[in-house]
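Take a look at this single chain in structure tokens; it is the form predicted alone.
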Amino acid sequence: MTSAKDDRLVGRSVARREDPRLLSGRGRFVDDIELPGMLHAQFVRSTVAHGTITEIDLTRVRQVPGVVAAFTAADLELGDITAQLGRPLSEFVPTAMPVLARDRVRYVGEPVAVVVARDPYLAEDGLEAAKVTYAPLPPITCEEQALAPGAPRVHAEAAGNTLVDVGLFATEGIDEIFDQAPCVVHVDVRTGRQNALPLETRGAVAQWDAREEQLVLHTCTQTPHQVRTVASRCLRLDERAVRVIVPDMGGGFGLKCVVGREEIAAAAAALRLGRPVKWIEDRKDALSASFLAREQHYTARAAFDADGRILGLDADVVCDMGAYSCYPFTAGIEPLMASAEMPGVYKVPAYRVRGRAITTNKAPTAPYRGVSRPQYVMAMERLMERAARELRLDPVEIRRRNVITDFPYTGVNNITYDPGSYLESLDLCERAVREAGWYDRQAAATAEGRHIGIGYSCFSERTGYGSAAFAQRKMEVVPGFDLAEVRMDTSGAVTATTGTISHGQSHETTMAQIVADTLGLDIAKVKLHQGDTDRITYGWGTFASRSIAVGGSAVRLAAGKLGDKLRAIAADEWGILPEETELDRGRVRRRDDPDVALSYEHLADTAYLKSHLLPKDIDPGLTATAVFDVHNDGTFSNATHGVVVELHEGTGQVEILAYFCVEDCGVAVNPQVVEGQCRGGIAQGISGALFEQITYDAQGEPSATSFMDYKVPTAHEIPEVVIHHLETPCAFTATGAKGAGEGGTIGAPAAVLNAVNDALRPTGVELDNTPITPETVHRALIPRTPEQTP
């Protein structure tokens, strides 16, 4: 290895290297880009949820002072965006998403035309002059309408407004298991539609580079190579002729890991006009017309034996995916995730599930942080709680009897779980809550007539999905591997390039820690480059907690190859074998005489400037590339969350008094970064449990188009989070790390909901849906007569 163990950076909370730039205002985001002659685009958007377009008249738009051009779909003649699954039509119905609506609109806010002007304000003036005439059609705004017999179709080809209908598992004899089980419990869980709310809204700057004969598209995306692929196809350009660059990015959370329409339209306008075009999404459009998430419905039952052990699980999952399938994941991303992984951390011997994606006249959805896991974990945890009540068991004890403890474990869902600390995290979390005195305080508060509840959730998070795992879903576009290149220059400095892209995950720090450790190099000598499709052949970007598990492994392997080359060059100069050398603090030294060493600068000088001295089997230069993929079911992080809440009778307010998180993401490359991921995810999870929801009226009009209507919690509502780390290293990633990006979001809603229900226990009321509104809690706390008690 490279350096003394005490010098290792992996496992240490190295200060974030990107902070000085970002905190001093020297970050460069899409909206910071200013180019000579640049124009500004905004979109004429549908004002009806469902209808045919009978006329688009942009005559007056083009007459508005400052407006340079206005285009409809017919003007731009762009190809559609179509996401595909390799499943029969009985299971998946593909639907095309036009870049601009042509003959029909399917949700309020759908882009119909693009207006280009000298500045953003003049572009807005142009929007006011647009005249679009619709023949309204009945909107589909909820699951019940979508699935009703004879319901109007959002897409003519999608019978029953169903895009995906798959039954992945059905254990033989499951009905008999339920018939004979001593205890069967049911839940009906619904979760509200949310917005991922990255601080930076979507945006793009497009320009044609005549010298390179290339469209250069700066955009804030989590998947630059997929944007390049779709842009080239929609614009009918060779893929070489499209370069996508991602500058600093202010969050994504999955909303930006799918390909949008507006950046393609802005690029088309730039090509037509021969001038740079910028589009920045305003907050109103971001809230109502961007990609949304989370609206799901679980009807589930579980069978238990008399000792509280699960005998079977039977679930029907319906995900409201809005108007279109997202690219590349399709509308199957949510129901297939839920169906495949719902048993989670528990030993479930029999399983049946039906997963459906329905289409409605709402903005489409994207795989928001956690992707169905916050929802199915909530359904599973409600089943555990309900069974504990039926069987008069402690809610922690019933989990203890059911969590997976022997690894590797192959579940009824045909997924093999690598080693984790499911039971240990549960025990430690309960102990942390107990030792903090919350059980005693709860008893005292109950005696005083107050309503304090304690709730838990146990979950795993499959991370490091490789191509094998994604292929099982039958995606036509199969993510998985990632590439890395590590290059050393003549000064001994290193540039690492990866196919992942940071949108707040601290990659500049954590990837550099991996490279510096592998090469025995000062971290200050390492620079990371991401987000430029011309600098790395291909990459799958950042989502599903894959960056460190997959991208970090590729970086580790590439750095290892470069280290091997340095040792080979040094060994040749000494006339010894490479195995007789080692890397140490920016130099290669002899193992038999550590005081004899050659600096990286010296070796790089030989590799580049005196290549005639190299042995014949070593090429000039110091560049190494590596590919990493996961060829099994992936690796599983795990955690237990414990929450203490108090319900206030007068207002129905849910106050979170304490929050505990015990997490295990394998080797934590940077523990402080992991804690940041946990806290951020928990804040989003709490927000989904208590605050955020976008609803629609009967006409399909969204309820929340500003932060006046869409409640976003602040530090006032988010409690301190006590975090404990456990470490079960992954055996097959190059660093031992598992993913850590989404776990906080996954566990929080279930833990909060269970805590609220624990506080409501004396009332006999149980809640299964989120967000938990003050009105709901207030009604639950109203004293009832024995006859009124549920």
Contents of the next structure:
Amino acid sequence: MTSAKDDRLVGRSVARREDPRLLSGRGRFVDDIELPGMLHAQFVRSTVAHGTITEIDLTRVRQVPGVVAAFTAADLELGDITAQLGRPLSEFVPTAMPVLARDRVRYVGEPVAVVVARDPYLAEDGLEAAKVTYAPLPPITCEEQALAPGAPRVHAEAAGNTLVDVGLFATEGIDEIFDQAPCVVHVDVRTGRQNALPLETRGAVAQWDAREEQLVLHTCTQTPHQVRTVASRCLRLDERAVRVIVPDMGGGFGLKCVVGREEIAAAAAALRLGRPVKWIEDRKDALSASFLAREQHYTARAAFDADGRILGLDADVVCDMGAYSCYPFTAGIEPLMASAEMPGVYKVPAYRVRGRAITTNKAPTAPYRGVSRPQYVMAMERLMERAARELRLDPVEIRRRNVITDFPYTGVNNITYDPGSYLESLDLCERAVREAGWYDRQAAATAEGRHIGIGYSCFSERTGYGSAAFAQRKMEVVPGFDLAEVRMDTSGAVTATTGTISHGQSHETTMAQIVADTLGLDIAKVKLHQGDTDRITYGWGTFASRSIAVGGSAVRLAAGKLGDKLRAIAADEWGILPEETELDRGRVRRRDDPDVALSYEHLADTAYLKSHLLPKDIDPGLTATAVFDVHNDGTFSNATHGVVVELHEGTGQVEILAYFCVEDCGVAVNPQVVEGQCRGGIAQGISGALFEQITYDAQGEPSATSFMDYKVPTAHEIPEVVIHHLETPCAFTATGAKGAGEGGTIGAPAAVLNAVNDALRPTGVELDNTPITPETVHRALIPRTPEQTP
Amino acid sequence: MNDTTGLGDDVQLITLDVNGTCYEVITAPRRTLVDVLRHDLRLTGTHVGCEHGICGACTVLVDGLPVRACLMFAAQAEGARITTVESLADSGTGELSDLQRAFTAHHGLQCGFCTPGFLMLAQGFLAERPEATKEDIREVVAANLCRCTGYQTIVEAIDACATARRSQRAAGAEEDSCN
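Please supply the corresponding structure for the form predicted in complex with its partner chain (the preceding block corresponds to the form predicted alone).
Following is the full complex, with the preceding chain placed first.
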């Protein structure tokens, strides 16, 4: 029950309520927090990739002026961070991640000791005085080394350096399908190791509140309740004795959805010293010693009939997860995601996949925006392109013949896809590229000897994973539901809580739009609380594009319940039934006589201050709680991206000339915010396709420790993006919305890679790996004599 | 425990002019301008993203020109006029400036961490080059890093602000010529 349709806020680009404070320097990020007597922590980190620690000597550290304390693992005696899957040892090997390395280091940058000083400069001075001696072990720096027979082990318990090894689906008769298919194509796709790179590095401020008998941990995390769980276990406190508060957060992109070791160590130091302790990660540590992402290898083949219809898919996926399993997702997050969802938007009748997570002596990984989907979409789209070439089909036409068109569709992967606009988005995207004249320009440029290419990617973005979907992966910690509370105070103002936590996604605006519409209330009357484990009963935070789909639904349901209560109080006052009333612009009115209405202020006054007037079956107060979970396979946003690139001889530069995105995330609660998510996601996808990579040398030393070595694209490299919206409302979320957080990142790498390959068509070279370096493009463009043509 | 004394021997008293207010700060010579602004003066609107002069989150104006406050020692800023993001909105009413309003109208920020740097970059640039084209603006925006927006809406916001300022000036000039 809401106000008149044209008053509705959902669907409108309402101005962001976060903006005034963020624009005027009044935001509060972790590093903005200053507490009396606060100390500053930094970490002594391993300088070797693999080794046993023979001695940690902090004597000189403790003598540095301004250093207050220095602790090793032995000093703090903390519990380990251990992420679990409920799978047999043949499929999953659990490994413990100590908060500080105890006797063994497994990557350059692993924290070995924490130094606490009066100010951050003095803490840095302290680090320089630390002396740690290692007995080096041979480092495992790549998949080939990790899987080599007899390779040294990163974790003694993980044979073959394999943490996850799962074979799924294996449709009966799949080998015969490949044997008999008229067309079988292969790809070998590798994606580079990246950093999700929120511009705000990680950080925490920990303080023991003696009056509340509680550790207050301010930290920039996407999963505050999960940090609370780990902190309480590692520090051996009851959960209620830990309060995690998330202030404004400068991006996360997945890097902050796992529990870090440093925030726990900083908390332990604060407890030990009885003083507040702040830790702010510097960029060097953020680049090389926090959580990395993305490094995967797909060996895949697909069988097609003569008309280009896919008959089968057979894939081997290896994800290099680095030194440790991340909490709560485990090293299974990437291979299990890829294995479950690789068929994507295509009708794949037969499927077999092996998904593995391997461990190496590199910084551990977290599930970065997109999580395996950018990679498997790349592999799928390469297979499509290769088959199109083999069968002499137009690349768009072969996709048209394969995308799912009848919904709901249950795939060979046992996932049921809710309705989307896979074919419509593909057609619209191609039309947009054509109508902008790019096919004509490409032809003209080719005639001039220039190298212009057009590439597409079609994909869906599974969002709104409920507990059922995570349970299917056999996670021991099963995310999914979200819980919201909506309450009205005596002034008629509303506070909503959500278990999700915005860090750029604009939830203070979008969730308020949902509440305001549901209650028929001025949005100025609605305030969202998030990211505080004492204020929010429970939540799973923000990741996997769950916030609007799941969190927004919970908020919608709770607001609806509160509206019902307002109507019941008004109906009682009038002596009519609640059904005979409706909500209207801050009032409850009679349906039979809409001019007769009671304001929310009046009803709130009754509910709190004159509760003796309430009937027996209505409790005093105005508060409502609702939980939303997704009991099916979630909802699928979808999109097609179309990219035009020009390759430059000599420099090997890939210039993006035009970028088109046709997206469908169901009901767009705030279209401007959705477009912002698309553009930002696409920029990150382009970053992965063309620029960013952290490599390691043979000793396991990371190549990129500053922005001089890690190329983050600027406004020079990121193009303008033309966005078209389609809207296939979701039937089972409370708002019709699907998630929209990751699509841009998922679609961009494949589309860019396909466009580059289209431009390279005359050379005969095809590229399968990202990042596509200038050197690779330069080499591909060097004119060859006919004998040299590969 | 060495947590007894103040700042140590090697300190100096400096005077900083920030947003028109004069501050006396006792600080060590190695402290950067951004750390003094943020932690000594508690002007936390200016952010730190990399500490090596690449990301531009710490951009402030020094004598009207955009500067990376992480690459400058506080002592070097003595005698200069320093302007930070806190100066942009009206100090009395809190009303946002035209540039800030353009950022919100064009959704030129998401997490908001890099935003003060872009605002000060644009503030300094438009003061010097009010006639800047959208291409010029894109060139300047490429000086800083943003991880959320993909830059397009930042460029559009600054361009819209520049365009509005130009048409306002033109209208003002026309009015003058009528009188």
